[in-house]
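Here's a solo chain for you in structure tokens, the form predicted alone.
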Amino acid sequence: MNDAVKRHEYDVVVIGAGGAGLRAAIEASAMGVRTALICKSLLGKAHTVMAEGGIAAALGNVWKEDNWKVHFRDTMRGGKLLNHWRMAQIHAQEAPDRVLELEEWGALFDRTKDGLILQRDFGGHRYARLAHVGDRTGLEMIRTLQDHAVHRGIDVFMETTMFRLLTEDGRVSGAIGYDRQKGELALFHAKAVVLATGGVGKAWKVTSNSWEYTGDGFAMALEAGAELIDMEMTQFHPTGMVWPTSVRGLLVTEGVRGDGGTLKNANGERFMFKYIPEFFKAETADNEAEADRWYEDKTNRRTPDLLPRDEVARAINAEVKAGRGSPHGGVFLDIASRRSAEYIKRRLPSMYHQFMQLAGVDITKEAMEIGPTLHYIMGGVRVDPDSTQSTVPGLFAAGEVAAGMHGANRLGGNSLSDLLVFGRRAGLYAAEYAKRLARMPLLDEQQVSRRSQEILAPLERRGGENPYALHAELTDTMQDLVGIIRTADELRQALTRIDSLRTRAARCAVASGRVYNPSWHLALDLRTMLLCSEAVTRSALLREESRGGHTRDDYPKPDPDWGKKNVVTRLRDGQVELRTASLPEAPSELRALLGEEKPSAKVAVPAGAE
């Protein structure tokens, strides 16, 4: 027995305290099981707070025609039909209830004149569908869930990073990690574990992601025997700040375009009209005059500025490469010429203050300089769509760390409703699983000892590699070679570099002790980022087509055969292995929704419009 490890015992352990983790912990606790919530940062500091635009749910408060079937169709089309149909169906059907539940728990949404929850336009959504709180929706969502979790008395472990999952006979038995502040090793013995750890954006140089996003959940799942799917599907949000460099990549909410903002190149041209793909032309205004008319009619759902994120990001990238970019390598996002200063400050307060304080730009008077930033990964842990359980018994996953819901590209606003819908399901089914177990799983003390040694190894080396230098090399590699546009040659170069970096990372040495030592933490994070980066790169090399967030310059078009396959990643004897698996076919009634006649080009009037 290793007395240096502080031990805890729970029925359900939730790793990650963003929207999915909080909602999972609330549900598990409500089921009457002993529940622990572990967060890498402080409670309330989750990356979810950076989700600004809103929560996508077919409430029908602004457009009465909206319903779950339309939302399902938008999600599937936005994901280029690579989504798991059942996850998209559950999400569309349950999202309205989750939003109303959040309201019951105290969330303060913006309102229509009739007192209903107001909904705004967002890219890829046929109707104004995003319930929002100005441009601070994620913050309000976390505040509400956090208050509810605290009210339930859930045990919370802050500033604690989980390193590896523990297993007994192929099923989960807990997790081991460390307290970031004290440097103590921490073991959580559990019947079930829910991963809600977010993404891996810190492996790229330009990202909207916060420091916590180092791919912990992906690596833990792989090393426990679970499968990942579609790791090549990385979303570059089209609008991140490009200036000053200290905040390059910081998110500029899609709500700016949802509220009337337009994209322009250095020549002042609204360039998105040149990049409308055939897939979306019937739902998009075909000229600027018609788009302007839509703004006057208080809806802009058909302007090409609000095409799905992958389409807009590629268009911006093309304009910059063609020499029509802004002075600092992006393009311009203009809302000042379309909306009053009062409107902008009321609807987009965070954006107003963000640009004023960080860039000295008054967005009520001048355009913003923006460009693509690595924002989200659609790939992740392969889960059962109903229960969220992975291929390892007792291991569940929800939120960005889980895959299947968003296919090849996530629509804006679907992330927050995804967290609520599948966070609840993860907590529910993890609790039910824990209740079915007659006893706690046994702990393998050899596993505990081995993992403890791995965690402490960088502290015991002398004269090794600098983790900060290695991280900089990794982010350069992923940005330059596994970015928006990919080729086989560059992906192979990336794999060579990643392999070299992994060898060097195994020699990382850090100074000082275990009490809040960021160098030690980064040395451990490098292991997870390198494993995830290899999974992304190998998956991108295998998928020989362009679809959604994955664009191959050497295979520039979608391939119908690849559109029916997931790329599956697993570990065998410590080595990354890939295979393909066929997507499940949707039932005929749902396939009919995807093949329905395209909507009329007639301008409709939203419910409650003046």
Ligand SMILES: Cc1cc2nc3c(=O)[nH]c(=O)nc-3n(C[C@H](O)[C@H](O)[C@H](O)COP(=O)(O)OP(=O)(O)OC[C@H]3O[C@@H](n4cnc5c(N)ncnc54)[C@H](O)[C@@H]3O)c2cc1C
The other form holds:
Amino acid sequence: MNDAVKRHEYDVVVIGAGGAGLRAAIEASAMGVRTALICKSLLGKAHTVMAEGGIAAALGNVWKEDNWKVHFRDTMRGGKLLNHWRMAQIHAQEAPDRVLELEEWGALFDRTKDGLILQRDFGGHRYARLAHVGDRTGLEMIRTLQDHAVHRGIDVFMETTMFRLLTEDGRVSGAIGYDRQKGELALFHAKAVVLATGGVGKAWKVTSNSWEYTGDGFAMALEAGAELIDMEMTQFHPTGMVWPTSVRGLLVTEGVRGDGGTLKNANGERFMFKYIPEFFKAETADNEAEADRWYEDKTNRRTPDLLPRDEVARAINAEVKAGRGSPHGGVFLDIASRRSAEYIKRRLPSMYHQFMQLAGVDITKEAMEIGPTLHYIMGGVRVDPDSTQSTVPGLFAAGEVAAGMHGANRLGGNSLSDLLVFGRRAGLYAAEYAKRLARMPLLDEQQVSRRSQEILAPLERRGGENPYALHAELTDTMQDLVGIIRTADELRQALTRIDSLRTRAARCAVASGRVYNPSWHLALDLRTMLLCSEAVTRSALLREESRGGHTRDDYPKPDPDWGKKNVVTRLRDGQVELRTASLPEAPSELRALLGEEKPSAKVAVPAGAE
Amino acid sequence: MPTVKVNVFRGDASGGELKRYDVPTDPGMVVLDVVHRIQATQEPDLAVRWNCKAGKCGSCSAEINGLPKLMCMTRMDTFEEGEEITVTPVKTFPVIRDLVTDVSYNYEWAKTIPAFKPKPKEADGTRRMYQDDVERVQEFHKCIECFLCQDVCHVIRDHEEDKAGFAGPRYFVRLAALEMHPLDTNDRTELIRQKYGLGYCNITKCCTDVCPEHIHITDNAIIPLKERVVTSTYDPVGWALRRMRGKPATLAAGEPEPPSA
Ligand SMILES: Cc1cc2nc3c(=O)[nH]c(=O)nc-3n(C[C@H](O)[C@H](O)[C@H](O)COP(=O)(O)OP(=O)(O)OC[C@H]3O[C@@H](n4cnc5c(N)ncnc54)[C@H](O)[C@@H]3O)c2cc1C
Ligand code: SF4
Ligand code: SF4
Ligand code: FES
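Same protein, different form: I have the form predicted alone, so give me the form predicted in complex with the ligand.
Let's see the whole complex now, leading with the same chain.
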């Protein structure tokens, strides 16, 4: 077997070419350091391309009352105050500049009547705040960044999967993996590494995520000695498609509700009014008339259809359990009876096509059937809020793989802005770190050969388990036992199953051949998915409360003590080890922004809104 | 659960053949689901690209019964009952393995296109553009880089030797997006004529027919580009002046107005 390793040397290596990775690479290369960008798919196909609804930034183009303080408050409250305050602050302050910068690089957002960037309503945001392009915002964003990166001459390694990080004395020295097209081993010797690898949705059965989301970044960080926090915080987006089965989980953008769509149960009842939690009572409309007025006039309280995602997902779950669901086990999302066909097609063109082509449903005439789908993970690599550096020197993380920014629940639109804000910072600080290092870190050749063997091992086994079958068992386990509503009993069962799956995965055998062999790739991805699944499940077992994306049937209420703690995961001698750490407390002037408030009475009508 | 008969190309750069599979299907399945089912149950190393499964990323391009399509958006119930379905890799690009091809031709062309270069901001520090001005360029920005238009274009589909002098419809769309961008000031006209090979295009419209994003590639991108190239050839000074004054809000009299969508 050919175990020759192709070697490259860079100052900064960015793993992942979604919004976060692209933005990081652009910044690092602008800092004048040798930069490489690596991704598992072709360039431009990362998750970011699928984002629909928009980028949250307090530009104040539609509601001039909007500013970073309101955005900060919305983000923190949406995250059930488990966010790292400093990340939420930086994010709210810098997001407008990052969005405007995209315009300088050629992005074309939808416009207000005055010719500025138009913003739309989304769950948990007090004002219409999401810059967007119809319902294909992610495409605009990734293509703008991609073209900009290409013109900067950044070296891009497509269809290349990184498997493990390399370290010298506890700090990063590079990464090793394989080229999927050729099947060759690829080693990147580097001073600094930025992880921008996204999430781990592929461990669940019903998910909006693609094959790429196998938690590689979480696993690589853990194995290099870094810490993860709050892995139990998983976001189930309330509106995924439920029918036909083959598209189950595909996302239906929150923009449908932002643009006037409402949720209904089988009796035609707008059930969200029954599920307004105490925490959001003061700012949420408790009757249909006020909720409907809110779209045009923000002196009204917000419709409960646009409560944060965790609230809406739980409500849908409860309606279905109570027997008031739709024929295929979801509920109805209706925009057809509330907006004109012309408006729907203009505002939500890809939703229109998605339902028409994949489900045979005309959303301008009929309600959609929707239900929760695993969408995002708030937990991830623990980073310094300003520099994005992990607890391992030289290892930085940004985007979905990093944690802290979103707390217990992410608001829609806050991911795309997070990618830009912290992607840029990761590139900047990784480049600075690389410049400060006097010499290239040394490569440990023993590590290199050990990792090389691990990568090639599945190809050498014969007659083992089928990786596809094991993957299906894992997704069933996570779906059934680590879903929206959790109990200690089920979480323990999940751990037992994950354990046995891990033993079996180690025996997994694959088809021969190194060139573009997906069975080999999946066998390697199983390892990272299993490690992440264990981290999620054990963190969920430890956190004995319900908060945001983590709901325990046996501890149904938020617990103020747990509200001050992060669950920290790390590896010790190859074993997952958990502890809690206290959440940094926001300075008093920021804490003062977080209280409950009713919308102010002197809010103006939106400038240039439609 | 009806079982369908599917022929899939199996092979690599050195050649290959169609292999026949019987695959049980469920209601609502698309061709990509069938390919995945073959992979999970019969051929673990069957190579295929995909990401979004919703027609948004442009990864899963292939030829289905000879027609360039996205596998994730082609429903099985669009075929006759009992019809045999044949899935082959896109023909214009070299096969790497099975349904996966080497599309680096596209990424190489992308590198050569002169970047977006915006004019100065408004006096108040903002960028003002109106929905009507951005809409026609937004049409081009819908491109998901599936490269199906590149696949179908006869200029390169059967002529490997012409690839070096022809960027293809995807990049005419990109060039049109830049040239018609309300803020851009870079002039790519000379390059469009000489380097990107626009002249080879004889407006067969095959690219427009296969575009899953329904971009009017020929009418809205290629024809206006051709007109611009011609205009600038005969009137380089006028062209330069018009560009300096900004576009398209200030189209000079006589400058061709692209047909609207
Ligand atoms: C359907 C959908 C709609 C969404 N809509 C919105 C929205 O409207 N607004 C919003 O704010 N958010 C939205 N989100 C969430 C948001 O899109 C994602 O959270 C975000 O794009 C993640 O970006 P990222 O840069 O962190 O990672 P990604 O864009 O997912 O990129 C990850 C990159 O890492 C690479 N990678 C992973 N592992 C490896 C490895 N081992 N080796 C090498 N490379 C690797 C991948 O190839 C990829 O390039 C949506 C998500 C989905 C799925
Ligand atoms: S119209 Fe031109 S670019 Fe399009 S397929 Fe025909 S020859 Fe090719
Ligand atoms: S123009 Fe259309 S067919 Fe061509 S690559 Fe873009 S989306 Fe695909
Ligand atoms: S998988 Fe994304 S377009 Fe088909």
